[in-house]
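Just one chain is shown here, as structure tokens, and it is the form predicted alone.
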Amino acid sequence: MKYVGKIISVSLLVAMLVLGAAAFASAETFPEEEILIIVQAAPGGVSDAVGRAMAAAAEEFLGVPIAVTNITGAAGAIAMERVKESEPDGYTIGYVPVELSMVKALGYADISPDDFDLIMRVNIVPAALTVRSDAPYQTFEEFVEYAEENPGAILVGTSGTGSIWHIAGLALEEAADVQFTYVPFDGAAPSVTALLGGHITAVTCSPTEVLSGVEAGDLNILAVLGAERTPLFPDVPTALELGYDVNVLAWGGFALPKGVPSEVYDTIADAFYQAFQSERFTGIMEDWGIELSYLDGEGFAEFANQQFEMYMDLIPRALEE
């Protein structure tokens, strides 16, 4: 029995020293097969240009074809828990966006950011109060008028319950202490596509979501939801210089499942950041007015983590009230 015990053990031996041989391999020779990119939200909006834009740019610094593919619903948890169960390989990726440091207090999802290996963050972008152009309000102060007029009246769509764009909206609400119904949406975009159809009466969202709709004039930005003015629209204030106290701000970046081997870590990295520096993916976000925003992934993990305590704080007593 001895000897079968010293044989047993010596096949584990081997067994563990070609597993690890043949990983090493792996990773010395990553990437040999199609990447894929899952992104939280519809297509259309922020998150889905942004992880479309990536792919494109940072194949040619991979030399393989990465794909992408839409996961939607409760927030981003669906896809972001799909990102967390992959396999830690370098082949699965995952546009995360503010909800990453959300969804755990708004309880979809037991995550946060340190069950990744967050790769960068790519964008910071504020909120926006859009309504339709043949609204009967034309300035934030005349909408605050109406919803205090007509409590509940008013058919806010969002990119989702407990979404950032939802909690925008509630912000917006306790600061000018009104009441409005959200409609919640599979994203930013068919929100904004529900405004335009006059199915609902205001969105909560990008800037850059609502962008030509407001070129095309059937649409109008009330105000920024945001400490500063939007590049994109100079003209519009802030909800903050109109003396209300909103301040929510949306960002995104990219992470990996946890666990990935560090050259894989290093060699995505490296990848994507060049990716993010290249004319064809900056030129990509100038066209969308997408507001970059880089931090390395130990800069995106403080900062993500710093987001997380605040929103584990914040939303719990949101939704209370």
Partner chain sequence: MQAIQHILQPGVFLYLVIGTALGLVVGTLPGLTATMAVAILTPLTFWLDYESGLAVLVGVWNSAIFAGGISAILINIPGTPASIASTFDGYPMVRQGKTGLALGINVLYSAIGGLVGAVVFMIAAFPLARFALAFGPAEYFALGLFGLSMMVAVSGASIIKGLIAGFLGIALSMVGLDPMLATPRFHFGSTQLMAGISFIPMLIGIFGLGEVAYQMITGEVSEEGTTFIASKKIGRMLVRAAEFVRTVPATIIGSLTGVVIGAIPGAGADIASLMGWEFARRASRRKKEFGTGSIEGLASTCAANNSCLGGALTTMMALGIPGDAVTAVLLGSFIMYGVRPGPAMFTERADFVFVVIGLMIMVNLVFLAGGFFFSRFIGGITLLPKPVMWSTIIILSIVGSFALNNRVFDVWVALLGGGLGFVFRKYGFPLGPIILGLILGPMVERNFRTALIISHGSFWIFLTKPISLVLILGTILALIGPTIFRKKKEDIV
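Residue numbers count along the first chain shown, from 1. Quick caveat: nothing in here was measured; it's all calculated off a predicted structure. First, how it differs from the form predicted in complex with its partner chain.
- Checking G299, S86, I124, G289 against the motion between the two forms, you find the hinge between the rigid parts at I124.
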Contents of the next structure:
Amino acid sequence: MKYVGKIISVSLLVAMLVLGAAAFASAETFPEEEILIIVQAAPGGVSDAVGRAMAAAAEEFLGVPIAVTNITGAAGAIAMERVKESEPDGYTIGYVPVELSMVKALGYADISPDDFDLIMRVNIVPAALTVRSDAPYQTFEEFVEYAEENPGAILVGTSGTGSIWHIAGLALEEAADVQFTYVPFDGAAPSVTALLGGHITAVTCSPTEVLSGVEAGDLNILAVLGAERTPLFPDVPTALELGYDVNVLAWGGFALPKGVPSEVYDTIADAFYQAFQSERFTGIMEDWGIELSYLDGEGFAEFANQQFEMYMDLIPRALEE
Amino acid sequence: MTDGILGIITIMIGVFLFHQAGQLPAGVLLFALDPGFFPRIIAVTLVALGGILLQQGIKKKVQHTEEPIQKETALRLACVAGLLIAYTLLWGKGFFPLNTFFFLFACHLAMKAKPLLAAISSVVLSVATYYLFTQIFRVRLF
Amino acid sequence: MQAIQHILQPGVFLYLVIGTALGLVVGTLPGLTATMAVAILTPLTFWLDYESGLAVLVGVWNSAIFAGGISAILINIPGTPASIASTFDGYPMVRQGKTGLALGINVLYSAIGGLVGAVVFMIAAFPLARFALAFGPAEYFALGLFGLSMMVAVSGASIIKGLIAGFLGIALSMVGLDPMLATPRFHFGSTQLMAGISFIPMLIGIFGLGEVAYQMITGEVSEEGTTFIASKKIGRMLVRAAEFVRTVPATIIGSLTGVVIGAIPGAGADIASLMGWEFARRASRRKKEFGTGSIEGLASTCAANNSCLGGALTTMMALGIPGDAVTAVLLGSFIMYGVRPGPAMFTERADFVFVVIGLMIMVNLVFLAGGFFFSRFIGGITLLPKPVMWSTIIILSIVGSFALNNRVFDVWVALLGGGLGFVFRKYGFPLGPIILGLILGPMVERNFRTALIISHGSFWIFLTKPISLVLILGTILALIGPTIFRKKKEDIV
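Form predicted alone done, so how does the form predicted in complex with its partner chain look?
All chains and molecules follow, beginning with the one already shown.
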């Protein structure tokens, strides 16, 4: 009886060793096993939606399953650091948001766009100025006028100090030469809630976040703070059109750790481009109201580096005021 | 006496917290209190509470009824703790079900299980955990 | 009417039962949370029509919260954060040999709470959502402060030790980025620590690993001290009529607290279950029994954490704002079905709303029917040999901590929590306060500072807002009241 246990454990050990060895078998053609996409935000948001939709759509073109994992924390720095340090074999792909160009300036982690082989930019999310409908101003000009007359009285809710929507507020403040008081929240959703409850005066987050409030008539979106009008609210002007030099947008794309073999890179980039154009992907993006804006790897790298330079200059200045 | 020592530890934690909080930079946001403000309040409270506990310990006002841990039990507990740390350090190296099997098998033995029971239970648990998390919860283990 | 037909389709009902069954497993196993299960099942929305897909998600969500109470009661380890308060009275009941009754109360009152939540959602979604919006930073601060005052009530033998535990909890919660200025605090140069100490791994460690370690030393000293002996006989599960009458006020208070807290964005089932217990305790004539195996205490918290779900869904659907992690995931799945939550959906997609309400009601009936059998069956696992039981808890705690966020760092947090939990138990520090500190510390700090920004530095903001004023007065009364009204009976220790 005593030996039964030993026999069981030994035979199991052998079985596992065989299985383990099989996993180490060399991979000649890419891809041979499951690919992992690391998303830096919790399930339920835009980043997660893009990551999962891309995973679902690209599986078909790569022929292997693609898993999605959420690693949150420190404005995405934890997830991006994980991608940066993972094996450059193509089996780990990261979703990279605008914070890719920001976390270094914020002092969270030593990460810059050059640490990655960027695959493509997928989407852009412009900032927008949203206020309550019952406010004494109904247009952007009236808002600026009000802000000029009452310096510091406008309480602008942001998704956290140093976050992209805080930067949007700061840019607007500079362009309009007014003075805001910033109220940081734990993400954009709580700031919109506070605006709906009348605890603050304005938010500078994305149009998607305020969509249901605007549709219900409680909120009023005054201006888009990006380069172009948003398809969600085609009638809302941009601040640029009105003569204020503000252009802040969040964006997202995909990246590989630096040093991926070029044929692996090409396989992934091709598959992701096909997936990007597939109906399955675009359908989900439409449901979410996500504005697609494709750039290929090279274009994305140039864009991300340009943003990186900008934030390296802007963030330290902005946070020192 | 135990309470007295616990009181001193609490005071030390409070002092450490206060010192660390003092090194935080001042705030830049209008009216938003410095990042070190709340930690300092907590630190001071901890020191005060630790002081009261120390005083109670010396006066033996509250005596926590304490059963001494037997040497053997302590050793077994230390074994499990050591195994936990080793298992976590080795996370990502090797093959998950195998690591887990050895870890659990050793844990069972440290908890005075019979070897046969330990083997069966460890096999079932390691395979079941692996299957549950990788196949059903789609978590990437190693 | 059509909605009822939708839900009564056999297929939809079957999916609801499947979801409920999955939720029972996920909820019972420590280390697996409702959020994780809902997030993992969301891709089902690709393949199932909306009635069936939502049936699975709603089933898992509701029954996982209920089932978390089973492990809280049986082994003193909350299966999900929403069941922390179930350990206060549930575990003592088991030690008194009332295992069956404790498990039965968990089933019955979770279902009652869930139904209250669903009904409030059905008849008062918009007023409730409007009320939730009244909660600004000042109100959140006052709510958090009120919650922290519970430290005294859950301290047990030594209030001083309770307070130390609580403040240590707050101190631990401060590691990471400062909530206002995003300045890294107490991270000692580590990016991992900069992201903060995750609450759930800490909870898993304190309750799961800490409890195992403690049982390892007590199990050999006194056999009576452990759960496993006491639970050999499960006993009657149904409450008697007299007991039911006694719990009516606690149940009403618990359920309503749950709905309201659930509706407030940012305060989830964990806070609801604690607050429900506290409000019921304050209102009860048998305050002293709370925390020592009171059926009222257990009933109130079981009702609160399930009624909370109806409240959370109200805010998510009526305002389009996800109040917590689960509703954020649910919101995502709504969007996948082409429905954007917000006031508009109540008119444009009323069918969808009715299906959700119907499912929220049905799921409680389903687990009410199955929960008794499941609880009795699970009650049997405590008869397993202790090493098997302990090893199961250990491995689930570790892998569960990792799986939450795919970080080995979180496993270390769980180990740290395990060490803390063990030391606390060994030296007579209560566990309730440290959990309160961890959950409410950040809420108090963030909102205190946010409120001061909004008021441009004036402290009057806390006293001029009615909700905040009432909560602050309640807190003061809770802290000072007992010392004034006490008839010099005993020392405050």
